[in-house]
Each structure stands twice: as C-alpha cells, then as structure tokens.
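To begin, one chain is listed below as structure tokens, in the form predicted on its own.
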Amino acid sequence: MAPILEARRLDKSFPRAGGAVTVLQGCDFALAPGENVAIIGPSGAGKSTFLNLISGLDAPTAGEVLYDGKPLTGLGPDGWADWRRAHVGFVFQFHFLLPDFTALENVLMPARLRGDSGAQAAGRALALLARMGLADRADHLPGELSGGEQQRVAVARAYMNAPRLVLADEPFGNLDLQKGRELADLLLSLGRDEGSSLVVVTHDLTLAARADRILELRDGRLAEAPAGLS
C-alpha cells in the first residue's frame, strides 16, 4: 500500500553564534493510509520538531516531505496552510482552545476557517462531542471543564474536518494517568473508525505500544525502536 506521508533525507540545523545545531539528520519515513505511529525519545531529541516539519509549521534544512507521493516541500506559506487545513488536524499537549468560545464553537472553528458554517457542520461538531462524552457540555466555556474535558474537546476539533492525518504532540502530557489512557482510547478508537492516519509523540511507552508502530529518535535519527521497548 502506498504510503499517504513520506519524509525522505530530512535534516534540520538551527544556527547559534560560531555554528549551528543540529537536532536531526537523514530522517527518513513513511506513514501507511490508517496506520497509527507512536514516536518515542528522550527530551529534545527533536520530536515536535520532527512533527513540525512533516507538517510544513517549519522547513527542513534539507530533504522533502511528500503526500500521496507529491512533493510538499516547495509549497510556499499559504499552500501549506491549504494543505493542513484540508488534510492535517492537530492535538498538542495544551489544548489551545479559544477562551471566549464555548465547546461547540471550538470544535467548529476548522469547518468555519474553510468557510463551512452551516447545520452539517454544526451536526458533525455534536456528534464528535458526544463521541468524546461532552454531548452535555457543548456550551460550555473551556473555563468551565476540567483539563481532562479541555483536552477531549481538542480531540474533537482535531477531527472536526475529517483529516486524513492527525499529528499529536504529547497529547496526554497534562492528564494524569487515568485520565491519558481514556483519552487514548478514544484518540485511536476516533482514529480507526474515520480510517486517519496518526502520529503521536509521546513519553508514555504503555501508550506508545498501542500504535501499529513504534519509532525511537535519538542523536538526531529516526528508526524502528528497540524490541524491549515495545
């Protein structure tokens, strides 16, 4: 099966007085249709910006990123911005959702930056709360749910355009352990019944061994990750 995401050679260098620093180096990947990959390693080892790169939030000092193996790395600022905002939904560890805004608007903001306001829209954003167990705190202001409630409410958004690729960076770094592992199901559960492709970034290696796949990056290069961790 073809891949839906590929990087191919990318290397990322930051520069710094007398030189430069280099975070990652000939990172080569591919990301199948619907498979869900689990990216592990030790703090700064350059995984968000891994994530960054794939996603065009930064460009790489060399190599390409190719979706549905089309070249993305060209792309200027406003066609990457297209293609997240067609193809790509996000969940970071701080759920960055809008404080003047209720649930349902949150989760509807994707559908609203396409320019799509209208009743399926608004049916989607319910029913993804719902998915998520917030069908009764839709209008609710993120001041008014808990972190745990916050952080599903960002799940959902994630999924509010029905990407095929969800890119999660510490998704369950803020949640106690309980709390990570219900997000997790319903994460991967949300995932495989929309047929997306994930990558995750976590420290949790309990949750990591739930992807289909298990990536360790270290001293700048990404490769399968040893059997024990695993």
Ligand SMILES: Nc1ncnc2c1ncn2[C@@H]1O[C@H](COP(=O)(O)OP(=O)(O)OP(=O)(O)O)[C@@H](O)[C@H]1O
Contents of the next structure:
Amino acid sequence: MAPILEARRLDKSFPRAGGAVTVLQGCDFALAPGENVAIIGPSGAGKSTFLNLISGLDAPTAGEVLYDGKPLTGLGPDGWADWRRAHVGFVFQFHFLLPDFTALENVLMPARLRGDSGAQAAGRALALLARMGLADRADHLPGELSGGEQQRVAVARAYMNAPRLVLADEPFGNLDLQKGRELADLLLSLGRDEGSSLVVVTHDLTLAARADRILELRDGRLAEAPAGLS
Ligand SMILES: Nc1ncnc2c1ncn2[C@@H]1O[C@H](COP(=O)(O)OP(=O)(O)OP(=O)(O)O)[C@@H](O)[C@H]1O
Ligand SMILES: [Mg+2]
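Could you present the same protein in the form predicted in complex with this ligand, rather than the form predicted on its own shown above?
In what comes next, the whole complex appears, and the chain from above leads the way.
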C-alpha cells in the first residue's frame, strides 16, 4: 500500500554559537495507511524533533516530507497549519487542555476551530468521551479531573476531527505504568477503529510492543528496532 506519510533523507541541525548540533542525518520513514508505529530511542536522540519535522512545526535542514505522495515541504507555515488542521491530531506529554472549558468543550474545540459546532459534532465529542470511559465527566473542568482522565480527554480531542494521522509524543510519560498502559490500549484501539495511522513516541518498551512496528531513532536515523524488542 502506498504510504500516507513519508520522510526522505531528513537532516536537522540546530545552529548554535560554538558549533551546530546535528540531530537527524539522512532519516527515512514511511507510514502505511492505518499503521501504528512506535518510536523509541534515548533521551536527546531527536524523537520530538522528528515529530516536529513530519508535522511542519519545524523545518528540516534538508530532505522532504510527503503526504499521499505529494511534497509538504515548501508549503509555508500557513499551508502546513491548514494541512494539520485537516488531517492531523496531536497528543503531547502535557495535555494542554483549556482550563476554563469543560471536558466536552475541550474535545469539541478542533471542530469549532473549523467552524463546526452543530449537534453532530457534539454527539461525536460525547461518543469519544464515552469511549475514553469519561461519559460522566463531560461537564467537568480539567482541574476537576485526574491526570489520567485529563490525558484521556486530550486523546478524545485529538480524534475529534477524524484525522487520518495522529502524532503522540510521550503521551503516557506523566502517568504511572498501569494508567499509561490503560491509556495506550485505548489510544491504539480507538486508532484502529477509526482507521487512522498513529506515530507514538514512548520510553516504555511494553507499550511500544503493542504497535504494529517499532522504530528506533539512533545516530540521527530511524531503523527497525532490534529483534527481541517487539
Ligand atoms: N531549538 C534547539 N536548539 C538547539 N538544540 C536543540 C533544539 N531543539 C532540540 N535540540 C537538541 O536536539 C536534540 C534532540 O532533541 P529532542 O527534543 O528531539 O530529543 P528527544 O529524543 O525527543 O528527547 P526526550 O526523550 O528527552 O524527549 C537534543 O540534543 C537537543 O538538545
Ligand atoms: Mg522528546
């Protein structure tokens, strides 16, 4: 199957006084439609940098990113933002929920941002919250939810606009092992039901093993993780 997302020969270095820091060097990547890929690698290996490059939040020093075979590189900040709004959901280590809005309103936010606040959107938001086990927390403010519940709201929000691609950077990093694994199961099963693709960065090899494929970022490149990990 033709990949939904591809990165070709990505290089990234950060210029700094005293010498540039090279993070990625000739990094290749291909993600199939509906595929779940986990990315592992030591701290500072460039995992967050890689997610930033494939979503246009940062620009590569060289190389290109393609979506459905078409180059995204060169779109410019507004073009990338339009593309993200239409096709990508994000989950971060910190939930970034809006503190003055209820769980339901937070999940609805991506729909509102594209001008859709009808009953159908509200129905989908409620269904996603229910799927996350939060049917009875829809009118709670983030401050009235536990850390794990907050992160589940953030997952529901990421899927609100039915993105074809979800990018998650250490989404379980702040949760205890048990809560993190519960959330990983929810994230993976929701992604599979929605038919979307997922790229998830995690330090937890047990979580990574639940994805379809594990890639390791090392020395600036992505490679299949050594056998025995998956
Ligand atoms: N804006 C920047 N300027 C200079 N160096 C940077 C910048 N952003 C990141 N780096 C460097 O790039 C390297 C990769 O950073 P990155 O955040 O991608 O790592 P990571 O694999 O996500 O690590 P972690 O597991 O700790 O989150 C680090 O050595 C970091 O210091
Ligand atoms: Mg990181």
